[in-house]
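In structure tokens, the next block holds one chain alone, the form predicted alone.
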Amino acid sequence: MVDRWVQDHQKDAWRKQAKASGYRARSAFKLKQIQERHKIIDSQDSVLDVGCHPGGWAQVAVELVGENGKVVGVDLQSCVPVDGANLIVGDITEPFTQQAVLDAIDTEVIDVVVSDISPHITGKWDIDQAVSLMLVADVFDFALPILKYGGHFVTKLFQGVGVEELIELVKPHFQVVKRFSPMASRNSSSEVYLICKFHTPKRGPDWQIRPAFEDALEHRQGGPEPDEDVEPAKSTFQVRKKKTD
């Protein structure tokens, strides 16, 4: 299997593309897609781009802000450095890198976040597509409250249990929430991208949506766990046997 995917993986038409137009990955074409259909990005922007590496989408950003826009990269992995763009090495769910990227940006409010992140693949599908969900729901809460007033979020989803609940959860902080598939995307693949546009932000208390989700989650698995401590209640319900001649 590992030898038909790397045959498939060297005649793959994007990434000769990607490697012709001077792009790093193939991903990078993704982002323009998602771009053409939807223009989240415009000329002097300001953007967040959460699982850089190796830096496809830093590339297309940086093109698309110009030289007076700002973009600020984030992942675990290292990426060789992009013109334009910032890149920060660390987990963006430590508050350590979280404020290094708010350093960064060293701004108020960011225009645009675009989140390519995936989490360290076990082989276990069930078991990587919950971590990814629950990894979206963090770069959504830290995120949304440095997202302007009509910014543009776009985070890669992959498709199963707990999606669409954290579709739902993700709707109120928008005007538009929608899926969207880039013809970059390989045709076996699970991924689809939430292009979510014109950020309103939430108000109150209950705004985070991880906390939300795995409540939500809780709830679709049948409710949370008895207490163990509980003591039996009393009954007088009994077992009668059937008389026999």
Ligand SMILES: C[S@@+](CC[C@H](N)C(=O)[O-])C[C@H]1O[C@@H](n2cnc3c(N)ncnc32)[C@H](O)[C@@H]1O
Second form
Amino acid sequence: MVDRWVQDHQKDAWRKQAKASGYRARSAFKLKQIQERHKIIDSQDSVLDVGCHPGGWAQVAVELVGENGKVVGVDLQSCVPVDGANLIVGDITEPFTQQAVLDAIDTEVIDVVVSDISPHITGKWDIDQAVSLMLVADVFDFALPILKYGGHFVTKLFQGVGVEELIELVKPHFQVVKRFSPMASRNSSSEVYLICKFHTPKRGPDWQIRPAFEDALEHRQGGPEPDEDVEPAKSTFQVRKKKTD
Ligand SMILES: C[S@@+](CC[C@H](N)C(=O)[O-])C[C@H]1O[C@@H](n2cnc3c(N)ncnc32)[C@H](O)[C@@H]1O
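The form predicted together with this ligand is what I need now, so please give it after the form predicted alone.
Full assembly next; the chain just shown is listed first.
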């Protein structure tokens, strides 16, 4: 109960700070803190912001890339325009939206992908968490082919079953992959951000994350069940008293 009160109070504090600073959402501070620690966006970069509504990350990205950079965002919900960003409405897993994003980017490759995507929350934690990881895998599969060599990728993850498998599948695509929990999201949920730096494109037919992730989950579920009928083996390990003569 007290924990809940503290969490709500902290969320409120970030919300007030966001309002005072002209940001649309407290989530803006998460990207700012990710940037402070990990330096993912440079001036003049092109940035794809996945799950951009209401536009807090897009506002921060526009500040960071400056006048000569480019920010393209996409979300299921339409946003009030953000000066300097091109925000598209659509489902990032749909080919039609993907084409609209590629058209808006209008270059062969981009420098950075930031994704704060989260699915519609049903309240059933294990379902929401599983859907969110699949969505993250889809975003990787869409965006990796257009992320430049050496580019960076940040994505939100909800901790739980499958996270380790997903991270293992992402690792071969980047030189550095690490988890980071910004102050603005601490205590508020089980979300964490995966910071993937220095894209090293993985070639070959098995480069995609989603099919391999589904295989990994199936393998995990089909793994051997512990046999409850088998008695645990007795340990022969003993602590011997040291001789003192
Ligand atoms: C936490 S919000 C993002 C907040 C945003 N980073 C900001 O600072 O304003 C997550 C967003 O992901 C979007 N989303 C979920 N599924 C999506 C999908 N398939 N395609 C595009 N956006 C999606 C939701 O509509 C929601 O607005």
